[in-house]
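First comes one chain, alone, set out as structure tokens in the form predicted on its own.
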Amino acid sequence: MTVAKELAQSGVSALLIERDPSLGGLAASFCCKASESCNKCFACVADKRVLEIRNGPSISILTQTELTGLKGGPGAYNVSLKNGKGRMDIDVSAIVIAAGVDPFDASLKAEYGYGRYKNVITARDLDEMLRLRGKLFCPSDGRLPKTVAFFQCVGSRDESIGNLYCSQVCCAYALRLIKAIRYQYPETKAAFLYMDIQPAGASFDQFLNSCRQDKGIRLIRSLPSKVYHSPLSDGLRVRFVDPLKGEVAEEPFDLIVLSVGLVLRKDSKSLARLFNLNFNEEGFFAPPPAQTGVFITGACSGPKDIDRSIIHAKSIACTVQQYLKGRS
């Protein structure tokens, strides 16, 4: 969306092809994470960008549309599209791929019980809960949880599942969710269990300090090994190494939130075959040579939050403009 907006402002006509029914991708499902002030989650920026694109000049939009074929070459591509109205072929001078990402499938970490225990959810689930339902609750019975644990690096920096990279966004979005929860529900306590804390943005240190100063938030440098269901209390217990005592501890929580990492969308593999794209060592799209007229932007080139995705997209838009000028 950002690339299309930047190009349109420069007088270049842009066509947005979206496979889903609506624009915005994963970012469109995020809730605002403001507490006593804006916490710079940029969810509102994504919503604003959708409105700008729909009302902007020189931008055409095709939703529920798939790219099925590619002919021609640099500067003179012909793309085949398919949607509910049928098939069509369109001539374009350049192509920008912004295929996006998916949250890691938390059920692959069986020891955490996602999909088995109702009160184990992902941060994506929590985002949608707060955005669509407007409140925090335990899925098992609808009550407000008194204690919530956030597990970091679920699907990232994990050799056992083959994802060695840091997803960049998980620490920031989890802490912002915690701050939002604490602001709205001050009686709810939160524990943040982590390996390392990945900084995000110029003001992140100040934000992190505000989390440390909140007596209702515990930052525990230890990744949990297992989640158990307690039949006696019908609750959840978490096993982890207490970093202060250096021994294994177990603690009950009403709700567990898994901060899942980012992976390339599965259906993006068809795009890779169509455009003969390569993958980087982390499994995301590697940018093709600029002279091909095919460009990669956003998190499909590597994990990025909304802010960094927008910055990257603006850079790519400039590269596309230079490419088009060079061929005119």
The other form holds:
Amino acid sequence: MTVAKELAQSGVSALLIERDPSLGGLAASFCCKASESCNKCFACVADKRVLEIRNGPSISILTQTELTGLKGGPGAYNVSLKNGKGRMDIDVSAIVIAAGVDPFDASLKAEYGYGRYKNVITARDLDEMLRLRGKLFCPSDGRLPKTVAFFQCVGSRDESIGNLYCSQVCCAYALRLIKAIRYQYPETKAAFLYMDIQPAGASFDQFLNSCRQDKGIRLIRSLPSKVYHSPLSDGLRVRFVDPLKGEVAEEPFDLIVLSVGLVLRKDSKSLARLFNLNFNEEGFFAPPPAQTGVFITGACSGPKDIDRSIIHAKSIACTVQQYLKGRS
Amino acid sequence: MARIGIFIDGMGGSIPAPFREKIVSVIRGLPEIAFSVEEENLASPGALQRMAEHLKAEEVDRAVILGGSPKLYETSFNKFGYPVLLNPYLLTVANLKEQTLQAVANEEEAVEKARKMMIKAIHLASSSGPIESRSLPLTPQTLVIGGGITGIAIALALARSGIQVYLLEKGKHLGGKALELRRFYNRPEEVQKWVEEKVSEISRNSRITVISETELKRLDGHLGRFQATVRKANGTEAVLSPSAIVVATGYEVERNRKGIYGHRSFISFAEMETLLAENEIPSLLRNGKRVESVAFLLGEVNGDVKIDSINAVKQSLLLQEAFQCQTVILCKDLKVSSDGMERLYRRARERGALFIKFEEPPKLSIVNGQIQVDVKDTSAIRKEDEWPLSILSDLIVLSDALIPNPETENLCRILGLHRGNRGFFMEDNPQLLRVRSNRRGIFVAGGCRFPQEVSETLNEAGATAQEVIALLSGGIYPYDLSVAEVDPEKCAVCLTCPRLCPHSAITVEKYAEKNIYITPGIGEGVKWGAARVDPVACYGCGICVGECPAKAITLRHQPDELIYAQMNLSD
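Previous: the form predicted on its own; requested now: the form predicted in complex with the partner chain:
Below: every chain and molecule of the assembly, starting with the one above.
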């Protein structure tokens, strides 16, 4: 969306193709994570951007449309599109791919019991719960959880599932969720189980310090090994190394939130085949050579949060313009 | 007397017909109403067309919409074109759907609230005045302050898009902090060569004028008409008139070499980088002595910066692979949230680098002329296995605090920008875009906003260039006069407003002859002007209006009378 808007602003006509019925992608599905003040989660920016694009006059948008074919060469591509109304072929000079990412499928980490135990949810589920239902509750019985554990690096930095990269967004994401929860439900205590706290940025230090000072948030450097479930009480016990006590501990939690990493969308394989794209070591799209007129932006080129995706998109918009200028 | 046309929007049944009937009966009793029309769905192209025709035929000069949220109509105006001949500021919307029907359960109360809201809206419409639109011509000229990689990348991107660039550098050469680096962590090429290529591209580009050994001394004017006074090292001054300004002055490294840190074993990342580049594989020599073990101590000074972690892992790998050194990396959190870093981290561990993550900072002492680092090993599961570790290494690479440039404070004052966390340049509302500053037409990018890794900085540079191109490519900046305005006759030149204005849009100028004081004691002929709000730079926030002790400032689109009118306090 950002690339299309930037290009349109500079007088380049842009066509935006989205497979889903609505614009915004993953970013538009997040809830606001403000506590007493804004925690800079950028969820509202995505919503705003959708509005801007919808109201902006000069961008053509095709939703529920898929790419089916590609003909021509650099600078003069002909793309075939298919949607509910039929098929069409369109000539374009350059193509920008911003296919985005999916959250990691947490059921692949069987030891955490996602999909089997009701009170083990992903951070994404929690986000949806807060956005759509407007409150925090345990899915098993609807009561307010007194203790919540956040497991970091689920699907990231993990060789056992082949994702040997840091997803870069989940630490800040989880910490913001914790902040928002602690603000709304001060009686709920949270534990954050992590390897390394990753984010960096102009205001992150302050944010992290405010988390450290909060007595209701425990930051524990330890990744849990297993979640045990009692079918009778629906209670959950977490087994992990407690670095403070220096021993293996088991602790009960009412709700467990898995901070799932980012992976390339499953259907990106067909895009890669269509555009002859290569993957980088991490399994994301590698940028093709500039002269092909195909550009990659956003999280599908490597994990990025909303802010950095927008910055990356603007930067790519600049490159696209230079590419188009160089050709004319 | 104004003539007001009223449009009642049924919103596809959201405002039911019986309710609308009641509203119509209320309207009948009000003055100044020319007509009222009902529409089933006003936000549709056909209805907007009819609305325009009505307004024209009835010769009304104000319009009021009774319906839904103003946002809704704004959206449809954007989509289908603004159909009304009236100035947009003469159109008022009362949100009856959300603020009465949905807010009040009892129908009678709802009608009563709707009546009040309508009266307010009509008051508002009849007391508003038109606000005209203007446009400011923009010449494609930009001043980029700082010739580091950010400045270089921005200058090149702008020049390629046909924008004239002045690239200001206080030192003799372009390149900045990147010249301290020898290798990227994620690219094969050498940094120096890469920078040289970019610099030679700059020198070949006729659109870029590099002004080295020069600093910004003074800045006047606003977007589109900046007047930047620059002074060369030899004292000569020049005035540039760019339309926009990009600040990319980078960051500085603060070395703490007091006490034990003064020991010769401590070196910085930059020194290690040089050492690695100067030595021939396979042995690393420093002052003639062979270096066999290196420790990296990543302090908490840069807890929010990724650069140190990246450099430590990168240098550690080089030391291990090329120079057969044993390396230890001590840190609180290892930041691997950069593309490819986890893999690099993995490789370093496989090659035998030790990573020790501490909760409490390690203790340093001097043993036999060497630095000993004592730290608790927290990787053990059981408490009794936690050995205290003592590390003796030939060299210790220490992370230095990354701080803003010393001239940042001064530059902030000259440019009228704000400083944020840790004294770096602050972006405007981070939700808008982090490269915009608090002043329209001035952008901040790169290490002067926050130190980042090279590829991230280059992305930011690209985004900044795009922002500037988007601003300047149209050749004009359209704006309307919905801004603050100072009445020079009332202004006492107390300088409250220029100090308060968050966007540095107010200056004191002699632009009104009426406000001239002659103060006894400082000689005749000393004249004061009055505060002046630049309409292009003003965001219309109204802070100055509220704070002006003389009540000399008004918001043109929201004067006090209008607010009183809405509160029914006008009489």
